[in-house]
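One chain comes next, on its own, written as structure tokens: the form predicted on its own.
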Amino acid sequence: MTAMEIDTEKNIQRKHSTYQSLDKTFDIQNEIYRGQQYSQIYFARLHTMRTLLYSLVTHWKPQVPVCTVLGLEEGKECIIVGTLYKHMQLKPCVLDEYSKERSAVPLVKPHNFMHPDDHLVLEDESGRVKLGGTVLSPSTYVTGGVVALHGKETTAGDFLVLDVFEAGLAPQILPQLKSREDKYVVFVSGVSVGSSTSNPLQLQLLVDHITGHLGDEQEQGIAAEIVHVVLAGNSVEIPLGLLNGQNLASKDQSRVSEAVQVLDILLTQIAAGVSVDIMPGSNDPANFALPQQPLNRCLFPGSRTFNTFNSCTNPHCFELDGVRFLGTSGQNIDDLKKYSEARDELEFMERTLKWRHLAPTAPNTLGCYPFTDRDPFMIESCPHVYFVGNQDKYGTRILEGSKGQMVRLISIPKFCNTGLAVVLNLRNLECHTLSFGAQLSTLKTFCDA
């Protein structure tokens, strides 16, 4: 190499950011299971939310008295606070598997269990009452949400809802936008290493772009501005036929571990240059019930040697340069899709923030750990960025709260199906997608702003 060539080379330095994990609330290491059921987590949720709603309804309708379900009087307007239960005719029941009378024709589409005759019930410690009227739509709400309702008891014993009050967005700390320069966070989900839809070339292009081994000097300069990477669940896919509870043959053991080994190689390349978080998903080798605990670091002998590698919980909460992030691998939104309706995934995400609960359908239709004295899915502090992985398509918008809160909502698509990664700018919380394509005859990458 000549002296002229050495002088013209530029040493590109990667930017850095301050990272803080806030996953302690989702840790179950100190929990002790004593055969408890799920009534206690519902009680903890109701107690916390009712205390909050009681303090808010005085400003909502101060002239209307608050009472319990047992204290309802016919024709007298009041406000009741309780947990919603949604009676659904088509909701799957394990007992139906043992029913003697089975229908030959499926009664419901597999992706949604809504029915026009569904209705809502509100319950507290004193009792439960069926809700009527057109104000409260059964298609919007699900079992597990806590709301305040203004209405009156009818002669039929139902509660006619006249108005609904939700907790709304939680208080939000002011974002400490320390960065006056562009710094980027890359979100990827549904990599599904080992699946039939996963493209190794496409995935390697993503890794090469993040690590700065792709493109010319200008593109390498852009890659140097990436300060953090988040893998939001379903990073591997293990053939389900092999996991049947039987002892595996040696060749099957290698098939099971092969996908994890490939993932470790990819993570090692990323962790060598930038900090990376990996969250468990529904298909990953982790516990099924939420909150999913971090993937065992023994699975990643290469990447775990770097202090930039973080195995995290699902849900996952962290701060980056004073910006608070909160996200899941998608199970909470996927379950809402089955038991309610909305325009898109972002509207489901909005509802969870307004209800101040990440997973309102847990534990009714979404598995979760039976906590006894707390509900870790309560949203006590509103994030600045709320992301959900493993969705069908990319989507984003800003949600504004009544007290000035602003949240960037991000729906992250499955990478194995779309080849899309999402990039967020820490300076202004604007985001765009990176699209990676790989073909036998040519390889290409491009970015859609």
Given for the second form:
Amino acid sequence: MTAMEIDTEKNIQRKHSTYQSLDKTFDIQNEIYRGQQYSQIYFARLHTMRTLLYSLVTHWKPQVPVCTVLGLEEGKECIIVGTLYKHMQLKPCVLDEYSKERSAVPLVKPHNFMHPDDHLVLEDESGRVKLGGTVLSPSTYVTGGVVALHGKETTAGDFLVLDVFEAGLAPQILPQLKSREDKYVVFVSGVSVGSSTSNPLQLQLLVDHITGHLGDEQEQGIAAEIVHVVLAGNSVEIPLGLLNGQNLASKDQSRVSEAVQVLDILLTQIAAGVSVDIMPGSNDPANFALPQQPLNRCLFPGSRTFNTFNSCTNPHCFELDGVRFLGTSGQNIDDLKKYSEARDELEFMERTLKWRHLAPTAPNTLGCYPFTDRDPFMIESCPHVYFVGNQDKYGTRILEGSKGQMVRLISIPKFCNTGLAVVLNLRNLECHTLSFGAQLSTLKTFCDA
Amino acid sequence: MATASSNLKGFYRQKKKESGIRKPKSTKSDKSSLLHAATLGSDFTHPSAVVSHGSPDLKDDYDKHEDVLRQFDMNSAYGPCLGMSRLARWERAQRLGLNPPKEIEGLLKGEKVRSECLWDGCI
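Any chance you could show the form predicted in complex with the partner chain after that form predicted on its own?
Everything in the complex follows now, all chains and molecules, and the chain you saw is the first one.
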């Protein structure tokens, strides 16, 4: 690439930060499928969480004995630990597939499957017991979470829940406090190149702002403080009508690859100036089941030549200047939205952190690789920044843990619908949005705090 | 379906692998009443002897090492056994702090034993 010529005398240097990828646990390259079922991953999850919860409940209610589901005695108060299962009558059943014709359009339209008659069941290796009482609200919980419950068995054979204990936020390593300057990380998701809603001009404005091709010296100075860019999923949208199993005509072939080529051009522009992570999302050409593997580098012949270009897994975990980031392209929260309810996306995110599991509904209703020896979605170390992409609206707040943990929660909206990118300051973990609009009459770009 | 019927025998594997539990075949032999595992109390690692006539086949294709390993497979404390090798399951149990018996590791790493669980190939 030829060096860019700048009109002004001085060269504005971009700030630098140390980046470390922590995605190794989400890599499935070394996994071998030997016909295992999902019982293996559930066993690994239950066992790890139960060991942890057993150590924590001794401080919660030291007087109450702990027992297994099979060891329950009627009327005796005790604590049981197990995996929650929510019985939902509206949950789509696999047998529905046989009653409808197969088509590219999903059989089940995403909406919420909750019903007032849903009830919770607690299960461990020894057995399962129906949960009763008013303390545990089925609308808050989903299948797959592991909790400790204090209560007693009733004459009807149910377990009357008196109190519930969740693991809470994982231990957090405090970032080393050096005298930090303002350094920004830009998050964008749902760019959807190739979709009818995506506006190429809006996208180019975003890229130009990041690379410093926009605005006067002052604005370029602000852009020079951007040290990292994350594309959190759904970066392309390939027209679904083309992917129906038929052979593609040559004109259609170019339509399929066009979107990715345009994305590569944009990524090349970004990667030339700043390190960029691209995560796969539900619409991207990556595998379906979580953890989604990195988008193949052959899709990006231009940008892959830069060492600033990183194709990452979904979920994605990395460290920037000692600040730990953890995030997904949205599938985990979208699935929670279908099977439970909360005030907003941030509350769903808070629950996943408190349950110490990124995607508790996997593998029940969220596609997931059948790991045998571990559950990689468990959150062992609490991140400092937790982000989720492809949401309907922007939201952010600080979540505080009982042991002094502090997490910045970020809900990243879809760029193709909102024109919003999110900017995080590494110095104080404060967030603001960048809003890009492109109308034929006026071209604007402005920042909101 | 009609065209495939001539190939059905080749399509479906007729014989299961020799190792593993064998289902009891004939049930009406007086001589063999003592040897049906189902009536003898559950000794699940010893498949029932197949007796229709002649001498019972007591020495199957396994030995006491295999017996110990099958006990390990069936122990639910270490989680499900299907779909993973015995050594991988032992290592997982070790990593989760379940303290699986050390001798199992020795058997799996040293001697000539089946690396897969007892249900492998049968289910």
